[in-house]
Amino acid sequence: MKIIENNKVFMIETKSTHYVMAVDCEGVLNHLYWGKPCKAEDYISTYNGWEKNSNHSARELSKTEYITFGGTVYRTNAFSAKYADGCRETLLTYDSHKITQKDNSLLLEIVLKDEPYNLLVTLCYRIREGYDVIERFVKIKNDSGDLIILNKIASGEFNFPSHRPYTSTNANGSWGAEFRMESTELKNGVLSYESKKGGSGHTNNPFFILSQNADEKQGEVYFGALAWSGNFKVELSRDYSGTTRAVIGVNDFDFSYNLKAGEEFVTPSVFCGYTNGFAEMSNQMNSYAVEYILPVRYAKEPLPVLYNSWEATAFDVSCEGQQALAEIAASIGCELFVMDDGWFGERKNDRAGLGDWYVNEKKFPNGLKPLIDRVKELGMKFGLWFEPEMVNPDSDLFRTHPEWTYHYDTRKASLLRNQLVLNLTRYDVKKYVFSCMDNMLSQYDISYIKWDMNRAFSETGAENLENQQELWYRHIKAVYEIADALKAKYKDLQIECCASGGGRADLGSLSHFDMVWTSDNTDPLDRLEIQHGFSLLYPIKCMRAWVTDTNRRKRPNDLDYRFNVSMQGSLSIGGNLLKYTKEELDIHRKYIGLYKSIRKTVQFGRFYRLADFKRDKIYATQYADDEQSVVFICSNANSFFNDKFIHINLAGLDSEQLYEVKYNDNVIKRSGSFLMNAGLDFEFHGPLNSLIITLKRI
């Protein structure tokens, strides 16, 4: 980092980019540049404060680093507040700054101040050696002596250099169709992506990706991913001058926060960067997440191959039935056995039992110990499903504590999936939720928790809060705190974050949980598109991908195809093993064995999207490290015409090295330069074909 021009120009230097700000003549922090490096002396603040006309002020056109509501600025703001005297405008000017170095990171903190009210807003920028990723967050400190009500507190505002329109990419999905990416050219106005349901949601995702003439290999790409699992908002705008901006953070929908005298509020972090092409963006974020975002205990360990019992048994669980599944799961190579819903309370269906986290004695007369002992004898670890934030009206918990849900006394509670949301902003509820899981973990040898959350919030009354609009924020913080407390007490515990599939598949969850369940949709063809979207900014190892029997679309896909798809993430098994033939179990055994041999490369290697259905009629990905590489190719449909002939150019290899290439029963040797430039040709037969290619450097 460099500070020049009498400490008024701040230049953040990452591995191969510059991010530059300057304090102008009025004391306001302005953005100067973000992109490829320039010379330090080139960065000069150009704001002059001249009025353009009575409808477009100079300040409205300026590229402010963190714009507030008020004055002559009418565009999208990053911050707004109400002071004790009724003033609703904020004016932030430069106060001070400091740089802190720790290990291989640098933290720049620029303090801005609203002088009359002693409100301190500290913009924080952290960089790590070897990366072009900048972590940004904001600290708001109330030194006024009076209450300040925060109405909007974004984690960051961003300005982009080009005056040509950018293309914005984000998800346009739903339950069962998460991460379906769509691109929109932002020519004018405001484009927003958001969630208002209590989680980050299935529809949009808490990130922005802006690009110009970009593909996997080249083109300008700017991105920012918010580490938050609750309501969020991304606002992208382009004004009449051609300036494109982004504001990202906690959603200001039905939100305010009482910042009392002496208190400080810290926003969620947003991880942002500028790269050349989408592959570089994905690989930087994949590696960065493993190093600095994921919980440390398992960040650099490959995730185990798990078996989950849900599709085999649903709610009809028993000790004997689960043991039978576990024996088959172990025989095909699974390393972790997870018993899903149905083991607790009076849980016979989804209408009863949620909240009563004690073992059902009719299903497990001797508790869970006989099942867990058998699972461990078979060489596997044991995991258990919880949905700790929810309660059924038909439960002992709700009958005892109906006041523990979000509610209004004058409104009828809305049921979704026959359940209500527990008010985790209450200390007693938060304590109860922790104690239920703590009791099971202390009583049984449980290595893994699948934490589920299956409905959106409604009737959001929380009479325990002085300001009930804080509940959206405080609930998610409570989720994080419970997960962290469990991990602190049980050092080897792994926790998976599931929210009706990918309803919380974001960097916020991945800061506290070890992996996410990407979607309830396990149809392999659908999953290719879902996994494509997930892979853009989130770590591959955290993407649980199941091989199941589910075939909602009634289209033919064999086990080979299903494994090909699911081996592109953290392989998991979810079918009804009791119904499989010997031949089908042998196929499971073969692919699980293959996956274990390539797992480290898939979960931690460099990642390349070689082809996708929209452009190429096939989907192909490649994972590479210094010793080996693996390529997955999946077709959609083909005919007797040209689209049955497949051509693939590989990536990420050493041009000068020779590689042994294996696929089906073929073994060939080719140079890295040949594989990347000349490529390989294949012929597919039938509507859904797949192929796995492994490469080893000779």
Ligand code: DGJ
Given for the second form:
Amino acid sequence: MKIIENNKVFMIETKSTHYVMAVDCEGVLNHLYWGKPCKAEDYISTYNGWEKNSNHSARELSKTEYITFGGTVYRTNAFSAKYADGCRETLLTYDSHKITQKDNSLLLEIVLKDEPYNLLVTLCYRIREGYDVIERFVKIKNDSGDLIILNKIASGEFNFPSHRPYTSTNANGSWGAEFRMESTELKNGVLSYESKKGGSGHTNNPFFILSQNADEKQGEVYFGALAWSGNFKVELSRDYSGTTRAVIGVNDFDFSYNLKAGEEFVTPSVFCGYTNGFAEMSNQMNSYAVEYILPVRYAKEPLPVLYNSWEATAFDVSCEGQQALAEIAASIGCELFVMDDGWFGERKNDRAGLGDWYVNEKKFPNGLKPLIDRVKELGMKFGLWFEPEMVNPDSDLFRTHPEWTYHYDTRKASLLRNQLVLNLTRYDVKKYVFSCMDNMLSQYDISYIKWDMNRAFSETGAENLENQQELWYRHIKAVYEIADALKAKYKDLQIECCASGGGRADLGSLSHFDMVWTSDNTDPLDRLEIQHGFSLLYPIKCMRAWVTDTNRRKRPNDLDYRFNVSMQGSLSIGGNLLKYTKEELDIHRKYIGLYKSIRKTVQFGRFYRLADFKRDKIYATQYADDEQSVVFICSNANSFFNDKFIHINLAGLDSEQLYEVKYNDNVIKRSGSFLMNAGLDFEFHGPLNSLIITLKRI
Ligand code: DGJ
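Return one more block: the form predicted in complex with the ligand, after the form predicted on its own shown previously.
To see the whole picture, the full complex is given below, headed by that same chain.
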């Protein structure tokens, strides 16, 4: 790992890639190269500033490192601002740079300046030993005496080397169908993925993956994942000359930001990289996130097996009912009991109560203490659901403070799930939300919060703000600040990020929350696809996966199958345990026990997708650490067409080592090279079949 500057050519060398930029003859920072390492001497700026012709300037065709709106560049830009004199163009040229070393990281900061306006834009690149991941962010400093209005502030612009079209992969999801990945070839024009709803949303996800001839094991893969949970935009473009570029950052939709004299704005980080194949991408991001992105307190601890009450009791919670569930949850091996929605205010259904974060006395006449005491006696920790950003019109909070929601006096407020969004950009609202949660946490022994968020924003008036278009950004910042403040005060608190399932699953939430609720869809077959998408860039341990009574969805599948799917993430239980037979509870006990013996490997091991789940009609994942390895195989079909033999080549083993391989009642011994090269054959009967294979180094 090193960063070298030579004659204003900047070379960032990661574990196995080079990322290179150079200041050109006009002082503009250009991108030179990103990919497998080359000889440093060959990195020379070739931009010559000549006009190409009167319609396509040299600058427009050049690979700029951070293109601003203005001049003769008309393609997608990364930055635009308006200055006090009315000028709306920005011209950034090289000013200075700095390379600093801290622990095992290097940070390159290249300061660019718009001279007449004293605007300093610092492009920052941080690399860490052992990774090809580059963290990029931008600092924007107003060193003038006047207001500068920022209209677009992407976290990075990226240029890709090949002139052949790249394949772009992103989610095309919806509620209950998050992370459904689709790939498309970008031949020309602009392709954008974005959210305008306030949260990062269920539809697209804030990242880009661009690949060429890639599969799990090999091929060119470029990626960048934005650490932002609000409105975002990923703009991929390919121009007529064949250059593919990406711009990623906070969405400029209905956005602007008043950068006052002397102020600085720092964009969210984008974590980007170039790898050989998708498995390498996922593995690097998986362990990088554990090492450097997740909140430190629990990053390296395996997550507990939790029980969540939502699918069992919905809003109908009571002390006795929850205690009864807790008894069984503890008896099957759960370590954390989370009471979901319904415990507060007048919350009988989703039409009332949000905002009134005090215990409903009819449901809990003696408060939550008797329940929490019992949960703790049973040896579990206790967790509680909140939806802090929301209010129902039918609530004491709304009756007292109707002005605390985003609103316009001239518009009727649109309700979604009978609720409105609180204006968290107001200091008093933010303080209220924090104090409600603080009040519960200081009164009760609560180790875990599930932070939910169940609607998109609308009528986004925020008259408290000088520039109301800042609200999209400030709201998410406030969410992060409240979560951070709670964690700072309650050092052992874990927080789960939920937004109607996985509506805010991104590296922004994962910088402040410990895990995410991946989807409200707990059907195991659907879940396989959702989990596949999540696993591309996000850490496996953060993927909460419940085993529930999914036959409610009229697609019966046995408990073994449900467990085999959920054990591929952070195993959790969500069914109505009171209705289960002794045999069913025994199955729970058996798998929870097994999961505890493999969870370190699952949550922290190297991770491989062994099959193409659409093509092969099976979903197979492998988790490996130095001692053991676990493989899950689940058929990805609900028909008897899948009644066949399957063949699997394992990955990530030591070729020279001998392994004891266990599946069903079989125990065999094979070398790592055999398991990876020759592979294993299995008979797979019927639909929704599944298998766990465990391997131990001998
Ligand atoms: C949506 C979440 O995704 C569910 O898990 C549950 O917590 C409900 N909200 C509660 O209202």
